[in-house]
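In the form predicted alone, a lone chain appears below as structure tokens.
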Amino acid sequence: MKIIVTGHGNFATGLQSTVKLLAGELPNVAFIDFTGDMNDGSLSDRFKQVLADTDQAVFFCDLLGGTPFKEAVKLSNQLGKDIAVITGCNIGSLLEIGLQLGDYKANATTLAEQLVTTSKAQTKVFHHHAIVEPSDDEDGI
């Protein structure tokens, strides 16, 4: 099973740089962009040499409809492996699940499902709340 990164730019590798920081490398993990001197056939090429050696993979996209998630959706029709594409998850979620894919034996559908589910979770608001100092005539217990 790999996981392959892709999106507009440097979105891939900026998020190779993220994780190679915080974790080192994640095997199985592959970051390919979709730079401005490329066109949809040659990401495509790319996509394919990435999944010669496996028959399983996850597309992690930047943007739905852009060139890379339209071109990992045609090759998931047409390669006859077991292959799945998201959009919009985070690096958190990548972190996670990417380091424990060494070990994963559900199929591509299910792995998806779990970056988006771990996205969601990662995915929160901060609030600033008010805090309440002690008066000088309280002792603070």
Given for the second form:
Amino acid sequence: MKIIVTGHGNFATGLQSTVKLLAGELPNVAFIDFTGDMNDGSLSDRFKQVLADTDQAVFFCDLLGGTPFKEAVKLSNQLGKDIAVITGCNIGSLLEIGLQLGDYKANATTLAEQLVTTSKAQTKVFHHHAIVEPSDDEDGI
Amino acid sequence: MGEPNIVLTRIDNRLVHGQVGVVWTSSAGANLLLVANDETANDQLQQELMAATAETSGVGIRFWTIDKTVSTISKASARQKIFLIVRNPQDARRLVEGGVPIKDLNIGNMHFSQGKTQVTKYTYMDDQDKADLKACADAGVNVYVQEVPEDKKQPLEEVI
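Can you now output the form predicted together with the partner chain? The one shown was the form predicted alone.
Every chain and every other molecule in the complex is listed next, the one we just looked at coming first.
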């Protein structure tokens, strides 16, 4: 199983630099930029190279409806491999799930759902609130 | 039936993609994307991919052939602010010559292919493209190159 991070400009290699700082290398995660000098075909060719040695992958795309998303969906339709496509997920989900990817057993759609669920859980407005400790008459500390 | 409210028309080889669906739709203030393209009008997968953006942006989307666009766009309601998207200058010219009231024609992505030469950073044209764009301009359409809304508009006569 691979996760392929892809997006417009340096979205992918930008996230890669974040991953590297926080977690080092994630061996089963690939990062593919879609830059101004590329076209739909050259992006799709890069996807195919990364997919050559795996039968399962989740495309982690920046933007619903964008070209990286569209090319990923087209390949998922064409190649007959177990491929799922997600958009709008965050670095928290990529780190949390990317670190556990080594011996992943379930299918791409299950992994895709996990990434989306984790991303939603980490998408928050921060509100201040007092930290309340349990009162003395409760059991424990 | 009155004149359809076409807020923008764009030539883009990719039709609706991230840049068009998100950035241009909001900057143009459109609430309906009309993809005028003969292949896409009959391609379920392409329609699904392009509709994904429209659904999350809360705008409508239609996939019409060039002929249907010419014959039917005048039925649009006044509340529909239409962003018309075509793949190439040939289709833009067909719409203009078919009487679709296009005021502004934004040239976006026109990628390199065999026989085309670079005109601006993201636009490559052959003689036919230039002739078709000139025909649109001669019909009174304001034709200009502009990749993203923050870019300055480059009038057609300055680039070809």
